[in-house]
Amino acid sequence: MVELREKEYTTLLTIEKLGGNASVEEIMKQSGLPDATIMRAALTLQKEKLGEIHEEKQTTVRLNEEGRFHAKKGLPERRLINSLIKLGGKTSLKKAVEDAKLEKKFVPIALGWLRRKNWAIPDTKTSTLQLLETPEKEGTDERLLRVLMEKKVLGRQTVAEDLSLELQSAVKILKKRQLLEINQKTRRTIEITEAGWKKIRKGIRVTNEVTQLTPELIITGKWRKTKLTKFDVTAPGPVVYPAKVHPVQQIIQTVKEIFAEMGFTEIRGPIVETTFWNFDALFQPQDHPAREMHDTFYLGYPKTGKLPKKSTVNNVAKTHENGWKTSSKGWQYSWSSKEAKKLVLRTHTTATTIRYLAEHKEPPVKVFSVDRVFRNEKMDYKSLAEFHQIEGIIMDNNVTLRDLIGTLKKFYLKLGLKKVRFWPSYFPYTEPSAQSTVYIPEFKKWFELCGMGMFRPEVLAPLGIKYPVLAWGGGLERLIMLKLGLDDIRLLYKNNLNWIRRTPTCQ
């Protein structure tokens, strides 16, 4: 006769009551046992050939906050097209938006999907909206929204594999629209074997075992007659999520350690910077498009900051106006100190390195910066308004572009990126300039990472620097996405605990 411990016997009887095949969740609900206890019991049943454990990978899908909003109110394009039909098929965009009571942030989304679905077309010249065809009552993506919302109300999970092929294709669409949360999980079921059914019919003896040796058992001598439980140290325990450093911070720390290994020193600078250091000192003209409001965040208060010493300002001004002593013609305009005093959120960490160079004019200089920068850009799957930039500079006697290429190759190699290519490029404050690309085997593609070059005389001469300076820099998030295999930059900062927990510690 087979002997089982109490918890194992309870698990077996529960599976029998549930028809001989049940998921861990069903057994937990029926028996009240925790999942770790059930899995330990299942391993024993499998070892005794009384049961068998089956595992199945599942993709669960649920609506996020914005998805639930659209499930209740309707997709933006549906709300707008309904108003357009109601208003006769052609009307001003403003009137259609007002009638639909469409939130301002969803208007561009609605217009894009109206065009993509071929429902209507906006005329930008006349600001009107023209109906192209009357859409079906409910699209596949809208039906999926409804199904997911109904299941949420009932407290049920939606397994992607259980959906129809048509709705599975809609999952991809809504995922791209950032309306879903998708998670991978393993569903485990335990099935009673044929041998198990025979043993149940013949009878199973339950043994009373003690899991803990107490002082009372030792003092009274009862431990001699007590059967102690044998623990299987290989059996799975409860899932524990210990604290960990965020994946982004892990990679930032790795990058900093690599720079330190290569003999670089880290420098930091102010986030709020004058346009003098952010643009002018880097020989970027004051009428350059990148300095416009749609590319740069300007401070409202205070609006201006202090300029450096007068001699430095005069040198930069003359270089902009006529080239000064640099053999350049400059930009041929009247430079404004008022424009140079304006405060911005720095758009690159080069503002930090040029400040450092202005104070450290003698070689050798070998420093790096990994810090936040800000650009007035629309947030999407590849762009953020706030991100990290990685930058390094070397100043020494007789250094050349070849030294810079060798340094970058070594840096990438330490990151595990072995194939690197360089080709000529253009950047406003370096000449010669180049672009570096690395080959990522997982994607089987080449990716651009860092711009690089040697600072121009128009940058160095006004600051009194007489030695060549090598510089390179680029967005760190792109590198992080490649290392983590992501296709949406926003996931890095959504604080999605499921993603953070399942992302392995970066090496």
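In this text, rigid core is short for the largest set of C-alphas that superpose within 1.5 Å between two forms. These figures come from a predicted structure and were not determined experimentally. Numbering follows the first chain given and starts at 1. First, how it differs from the form predicted in complex with ligand PHE.
- In the core-superposed comparison between these two forms, the C-alpha atom of Lys57 has shifted by at least 2 angstroms.
- For Gly19, a C-alpha deviation of 2 angstroms or more is recorded between these two forms after rigid-core alignment.
- After superposing the rigid core, the C-alpha of Met379 moves by less than 2 Å between these two forms.
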Given for the second form:
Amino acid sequence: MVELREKEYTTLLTIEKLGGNASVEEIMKQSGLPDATIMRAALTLQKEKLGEIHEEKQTTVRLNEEGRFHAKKGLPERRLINSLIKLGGKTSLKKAVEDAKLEKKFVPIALGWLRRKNWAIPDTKTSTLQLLETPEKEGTDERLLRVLMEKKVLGRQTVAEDLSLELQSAVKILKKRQLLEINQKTRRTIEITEAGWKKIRKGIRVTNEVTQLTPELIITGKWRKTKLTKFDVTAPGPVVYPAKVHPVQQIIQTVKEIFAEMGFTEIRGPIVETTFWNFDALFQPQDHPAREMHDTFYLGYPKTGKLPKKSTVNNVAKTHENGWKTSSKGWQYSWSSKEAKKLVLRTHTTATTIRYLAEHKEPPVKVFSVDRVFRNEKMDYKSLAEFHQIEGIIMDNNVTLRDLIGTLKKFYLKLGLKKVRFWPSYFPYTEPSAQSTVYIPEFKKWFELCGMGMFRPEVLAPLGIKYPVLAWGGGLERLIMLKLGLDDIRLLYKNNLNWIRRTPTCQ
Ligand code: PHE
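To test you: the structure above is the form predicted alone. What is the structure of the form predicted in complex with ligand PHE?
Let us now look at the entire complex, which starts with that chain.
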């Protein structure tokens, strides 16, 4: 005789009561057992060949809030066309919108659909609307809206059973218009098998198993006679998503820890910066293309900020104009303090390190920053207008480019990036300058990560710094993409819950 545990027996009898085939929801309702228990019992029943689990994917369709709004009021294009017809078939756009009492945000949508449905043509030059053809009373999209409004939910069985083919195609259109809430579920039913019925008729013994070993069982010695439930530790349990730190914040934390391990101290600086620190102090001429509006966000209000002390400003001015004491010729133009006062959102964190150096002229200096920078760039899969930069500097007696290369190699190694190459490069503020590229096996490619170099005399002398300074900096998001194998940078800031849940903790 088969032996079943109590919950399995209850489940089986409940299915029997429900006619031999029932969904998990129905069994839950009838028996009061939680669904995880029923599923576990179902697995045992299946293993014992007493029951069989059937799975069926189920799609439900209902209107979302905007969908319900349009279902009540009519689609925006319908409201507009009704007014247009009422006003004689040709009228100013303004009049038609007023007559339809169309909300402002729906006007572009209404115009787009009037054109697509070939109902009317909006003339943007004269701002008039011209009727093309009188539309049928109700389009299939509108019919679907009405059906959904009446029925509330479609697809308790399947959408295909609920809807005609014509209306099924309208689901696609309304889905694109983002008026629907579409959910996918798996519906599970459990059916008693032939063998199951036979066993029920013959009788089933229920074992009294104990799932928890209590102190009482131990003290009284009853445990000796008790049958303890075997646990299947391989059985799938419910998925839990504990709170976690966002992947971007995780990498920021890792990078900061690496810097700290290597003996660096963190510094921070203002996000709103004068062009003096963002550009001038870094020996970037005032007509440098990177300063132009398409790259840099200039502040509208307040427009200007404060310059540092006069002698510093003068030294920087003279260095730009003729090289001052640096034996350079400078950029040979007339430097403007007005230009240098302009406020920008910092375009790189080198603004922050140079600001710090101006206040800390004695070695050793070993500082870093991981912070936000801004560039007026179009957002796409590889660029953001707001992102993070990693930046480090070392000032000490006799440090050389070799030290910089060694430091960066170590930094990358700690991040798990082993293959690194260095190329000559150019930055207005460093000489020599280099670019580091790292090899990412997952992508089978080399990627540029950090710019680097030794600050030029034209940068150091005006600030009164007499020691060599090594500097490097680069984008943080780039690094995260490489580490996580992403091909679209925007994913990092979409707050797509599924992606955040799926993304493992980065080391
Ligand atoms: N500031 C540079 C950038 O934004 C990087 C850099 C930092 C280059 C320090 C050289 C030295 O790309």
